[in-house]
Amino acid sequence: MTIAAMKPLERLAAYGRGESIDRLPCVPIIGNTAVRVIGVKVSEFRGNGRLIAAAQIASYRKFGYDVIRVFTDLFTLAEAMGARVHYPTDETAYLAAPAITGVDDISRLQPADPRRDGNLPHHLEAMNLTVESVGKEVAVTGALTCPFTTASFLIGTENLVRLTLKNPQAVHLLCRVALESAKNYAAAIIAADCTPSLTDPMSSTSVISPKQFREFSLPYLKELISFIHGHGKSVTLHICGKTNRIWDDMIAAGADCLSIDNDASLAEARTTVGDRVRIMGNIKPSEIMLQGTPEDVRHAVYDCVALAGDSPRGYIVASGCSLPTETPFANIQAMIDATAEIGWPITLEKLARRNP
């Protein structure tokens, strides 16, 4: 094998292990932007696994990136315990209604079963259709909403805020059963040979207060990561808006590898944070990936890697959330190209190409 032959395992591997690589891992974290590389409608995706495994499959074998992660929307888990998702024709699914009205009927929600509630099923089948086709040759994650995410899903996002202060109890009850949901999937999807990929965009400090994080939120991520990591695998989270204020937290929560999103200062996650742990992100999805050109993303590609390429415990180049829709295939090319033209390793003559 040559360095410029690697396949994405192998470069990952092969960075883990601090060893030559032919350029950094590169991730746009494709959601249902693949739906346009096979010609379909993002609806067609519910209840579908076999066509979301053909759309993934599809885009990795288009872009070549780093990692593949199975994701649809945000609402699987909710779904499948009882909330209302609407499908629009062809733009990504959002929440109906919750499951619940109020804090009485906690008590009959039920840990979802993967292999049997909602759209589950069909998620765990595009994994192990993806892994059967590609994951000899790149990492297949699977999108894992985490408990607090889902508890507001559950019960609706203002009531949840409301009862961290009138009930917090309840709160307590909803994220444990919220919880078990996420590792009954977390469990199945390591089943599947796939890596539970962890989102929780409503334990940003953009929603709560870093307070409100530490007593609703940690405690059930500690517990999940810890039973992610008791199966074998590393745990990329990922919590959206400027989250500077609980990176210590999300790092004690075991976190192996944390994904910043645009909102949050790149440079500042190297410096106060890269010593302890991988940092991924943040080029802006809405701002660079879908709205720029291609020079846009190149540069926006040579910044990141300027700010955080060095970091001690390593950098992933990727966008800073998953990538909307209707992002351009040449956006998407680009910043895999850029990431090849800086190559390895990275010195300051190479940084210096960005403006040629």
The other form holds:
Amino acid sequence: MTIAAMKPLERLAAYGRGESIDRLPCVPIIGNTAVRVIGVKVSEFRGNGRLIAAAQIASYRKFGYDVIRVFTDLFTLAEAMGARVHYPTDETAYLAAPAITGVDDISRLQPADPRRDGNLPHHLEAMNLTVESVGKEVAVTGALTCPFTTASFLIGTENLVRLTLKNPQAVHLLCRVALESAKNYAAAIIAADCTPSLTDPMSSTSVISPKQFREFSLPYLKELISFIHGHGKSVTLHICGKTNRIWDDMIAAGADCLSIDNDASLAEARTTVGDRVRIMGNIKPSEIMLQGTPEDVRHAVYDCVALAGDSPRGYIVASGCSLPTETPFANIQAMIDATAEIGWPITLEKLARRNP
Amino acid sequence: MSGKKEDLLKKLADAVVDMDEKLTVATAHESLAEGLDAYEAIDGGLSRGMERAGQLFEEEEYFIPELLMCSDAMYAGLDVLKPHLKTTGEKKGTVVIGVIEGDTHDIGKNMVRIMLETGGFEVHDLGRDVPPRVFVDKAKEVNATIIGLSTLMTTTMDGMGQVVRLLQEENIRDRHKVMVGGGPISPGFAKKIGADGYAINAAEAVKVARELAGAV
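Show the form predicted in complex with the partner chain, please, because up to now only the form predicted on its own has appeared in this conversation.
Next comes the full complex, and the chain you just saw is listed first.
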């Protein structure tokens, strides 16, 4: 096989088996930037699985990255359970109002039915169409918001974090019903021949303590991941912000790959957990990818590969978090190009060649 | 009295740090009954407690839940003491604060407001999703020392630069200091848009605000 012809699925599989590849896998975490590729507005994704698929496929074909992720915002699961989401015309949606205002209403919450509720059916349609079109060559994933984060959207973030101290039982009830929704959606994503891609920003130690994470987030993550493993899929878990104090717990939850943000240290991840899980990250989404030049991106890729390219369980070049909608195409391209420029095998000579 | 006074101030601060709303309120009443000056009780008790809570947050001993609960206790104590204020003490400055238009994440902004209020600033909170023009108008109206801008989203960062540009257009840039903060904001970005200050978190924001207020 000519090495340049490797498709993302072949590349990931070969890398997983420890065989020779053409370059490291590379994942600029594309969200609503996909609308810019086909020239539509962000809000047009709402209720339109066909358009999401068209944009995701076009974006993949344009850049040739290694994982497609169907994602518009973090609220899809909470919305399907009654939270109100506001959709600005051409910006990412935001939470307008939580599903409930007080603990007395928790019993009214029902797990989401992905075939019926909110935008979930449209996201599933997008996954189906994307798999149909390019699923033979590239991994297609569906973003799945984890229980603690969804719980925060169900009752409001400030409410939820207060409840962790005031009324732990209420938090558990919220996480439990959010977990049931997440499992339903995970099953539907897997039935669409996709892999759930787990995201859990509120579980960050930028928000809650490691102790609170262990009490309120970990048990539900564990159950969710074990459910997904039961369906034969491996799990990438992304938690934003600071996470180094909970990496061991994220691994204990069963994650096969940790996606880390730029508030965490890639070097530290490589040293402390690289022998147990695959690592992906952590080019700065805002400072480098949005505001930097292609040359800044190139340097960031070289830095990351130098720090973690030899991580024992593998490393994926990636942005630290979802890319801002207006991330320049040239910067996304520069990320892939720099990864290809380093190529394979990764050698010190190549890494030293960064200055043209 | 002075030993007793010190005890009460310490008890107030400890109650805030311990997130004990009931004890904070009871101690505030006790302080008044003992003839303690309300301003002193706020400044040397509640504020000191909040400052320590902020420090614990920086040291990653406390997290957002603890900080919120401390501020709940602090505000409960403040409700008791405020009506008894003879003077407002020496005000450090006036701040207009808000989350820039297009963003509704306001936990960070609320933290900064709390820390500024306890740090002796008069704070006008414009809430979230605030257009740049509203910041400028409010700053003029209350003669603000500082305009504080927050965002968690990269999509709304440009609105921060817009506030600075509006101040320049109206030739009042030197009247109000501009400080910025929030997830995607960096010192480099603050410099790029011509802001006067950047703070990485709520505790730091008070220090920066004090520096800026001193420089006006």
